[in-house]
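Next comes just one chain, in structure tokens: the form predicted alone.
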Amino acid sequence: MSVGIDDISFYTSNFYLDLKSLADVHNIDEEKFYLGIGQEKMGIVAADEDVVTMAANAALPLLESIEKDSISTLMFATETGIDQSKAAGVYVHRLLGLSNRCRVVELKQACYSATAAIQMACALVARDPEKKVLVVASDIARYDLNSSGEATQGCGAAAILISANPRLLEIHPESGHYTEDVMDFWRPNYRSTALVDGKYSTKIYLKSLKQAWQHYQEVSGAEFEQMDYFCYHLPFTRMAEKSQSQLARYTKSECSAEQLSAKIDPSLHYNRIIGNSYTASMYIGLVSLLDNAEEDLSGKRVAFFSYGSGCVAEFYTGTVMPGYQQFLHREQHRQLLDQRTELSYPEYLELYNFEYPTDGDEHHFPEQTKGQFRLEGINQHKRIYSVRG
């Protein structure tokens, strides 16, 4: 019996600020960002939208063609709680209308934890295959304004459904992971931005994908070139080619430049639009993968690498399965990403600046998102929640 990724779709805001904007601001040329870093714009989160309703937004197609009494378990992957105590999935528990005897749970680890829950997900499947599991992992990237990681922020959410038998993409069992104690990337409960340290995070970063590739090496005994496709975790999309280039000379790889790009370029078209999504935004290089590669990828070998700083990391792979293509939500996500709205740098600071009221009193936010759910405001510290009709 095999077990994977039997659905997977991705959500973000209907808003965003292209790059060139933050750089006229700056008097910087654009290209430091369009080349730089490989990021061209950034989706910024609207007064009433968050993680909780960009992540029912990201599942709500993929409940279109199951039993919602099928889903066993509902994991939320996130490092933007909103709540110190009840997980923020409870939140999408409800708005989704799953059964009251699904088990719902966040988990934290920076931008690793949605692979954390993925691995979880598998093995509750493989002890009763009757049953799926939803993960869903949705990230807000917010770092201080003028500092070096403006530009990387973004916003997203990727839904991933894992069962027996999937449609779309068969989970190897092996994996290599690798975990060190170290301060390159963290937020403090007291403060909305995270702190970063970029160059030791990157240091670190391509560390833990040498570390986790020997421990996956040793389980799995699979070459570099048995790979046909990575993912990598995006904070932006050069870090996929950085990584790419230190795998290949660490493993002595023959391939030439141009094909390691061609093993990664399809899984950056999205990132690179939307920005970084901490938990999300190596699941949504895969639906970019997906989505958008040329040729068919059934029966490809595709490669993950999933870093979530302070720090852990995991290497694993999967094989595309045959008939993958009528599974997928691609014109639903192009349409998405299409029709959003773009932010004048006036406009994005007014959106950034935005602050949720910690008065206890009753507030309500302006109707700004398009998106099926919305958070609606906040009354005696209640968050609310609403279903467009």
Contents of the next structure:
Amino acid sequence: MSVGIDDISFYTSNFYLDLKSLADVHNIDEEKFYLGIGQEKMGIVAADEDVVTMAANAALPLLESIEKDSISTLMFATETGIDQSKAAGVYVHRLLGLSNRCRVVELKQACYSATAAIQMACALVARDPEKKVLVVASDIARYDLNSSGEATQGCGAAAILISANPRLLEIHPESGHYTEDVMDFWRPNYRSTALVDGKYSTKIYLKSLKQAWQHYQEVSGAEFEQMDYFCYHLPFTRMAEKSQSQLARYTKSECSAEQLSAKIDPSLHYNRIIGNSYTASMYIGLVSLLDNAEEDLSGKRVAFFSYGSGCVAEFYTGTVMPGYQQFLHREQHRQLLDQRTELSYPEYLELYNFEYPTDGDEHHFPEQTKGQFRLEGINQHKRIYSVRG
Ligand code: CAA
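Given the form predicted alone above, produce the structure of the same protein in the form predicted together with acetoacetyl-coenzyme A.
After this comes the whole thing, all chains and molecules, with the earlier chain placed first.
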């Protein structure tokens, strides 16, 4: 029996900042962002949007073609937790109208936890193939203003349905892991922006890639040349290029530079204009690959490198299923991205500086999101979510 991804979709905010605006304000060449880090735009969350509304919006299209009661478990992966105790997925469970018999849990390990969720989901499905597991990864990447990380902000959510006999991608059982206690990127509970040692984080990312690959190769015996496409964790798209050339060098690949690029390029389109979305980034990259690859991907082997600072990394692969094209949400993704509104720098600052009140009084937030679900307000420290009419 094969187990893997039966359906996948993503969501991002309807606002973005073009990095040219940021470059102009900081008086630097925009090509540093467009070429140097490979990012053009970054998604900025509306005041009435958070990881819960983004996750529910991402998951909605997946429920159109299945029985909701077949979902036994909802796993919510995030770095942007909204509560120290309650799993954000419990709100999503209600907004989506899932069964009370569906269990919910939240997972955290920086940008990596969606991959842990997917592996656990595969194990649950292997145990009970009649059931499906919904994995949602949702994050808002925020760094300090004027920091080196500012241009790598973004926001987004990916919803991934794991089932037996999947329609999109079979996940192979072998995977390679790497864990090391390092401080490259972290966010103490009292901070709303991440702390990061930028250059060090890219070094640790590449070291983890090598280590996870080595482990993966030991358990699978697979070779670099057998991988048709790669989806790397995408803090910024240039990171995928650095990763691809490092892995090619390490494995003594004979692929030309063009061949190496061709294996990653289709996975980069969406992230280049959404920005970092931590746990969701690599899976938005997968959606980008499936939606945008020019050739038929049926039977192609896709390699995944998932990285979460701190750090935990994993390398695994999957095979695209024949006929996958008919189950994609390509048009919906295109509309979502095409209908976004560009923010001026002052408008970006206004949204960046918006803070949720912490006084326990009743507060209502301006209606800004165009998504189906919104964060209407906060009352007595409780978040109030609603469905837009
Ligand atoms: N035209 C073209 N390219 C230019 C340019 C110009 N005018 N000016 C500069 N560049 C190039 C530079 O040469 C450099 O290229 P190389 O990497 O090939 O050397 C690139 O643009 C970036 O320039 P800098 O190194 O000067 O950039 P920086 O130091 O200001 O910022 C960064 C880079 C440290 C990655 C920063 O964006 C950052 O801190 N980001 C947040 C942390 C991060 O994303 N880390 C990634 C690994 S950790 C992870 O993956 C987890 C996660 O999601 C956070």
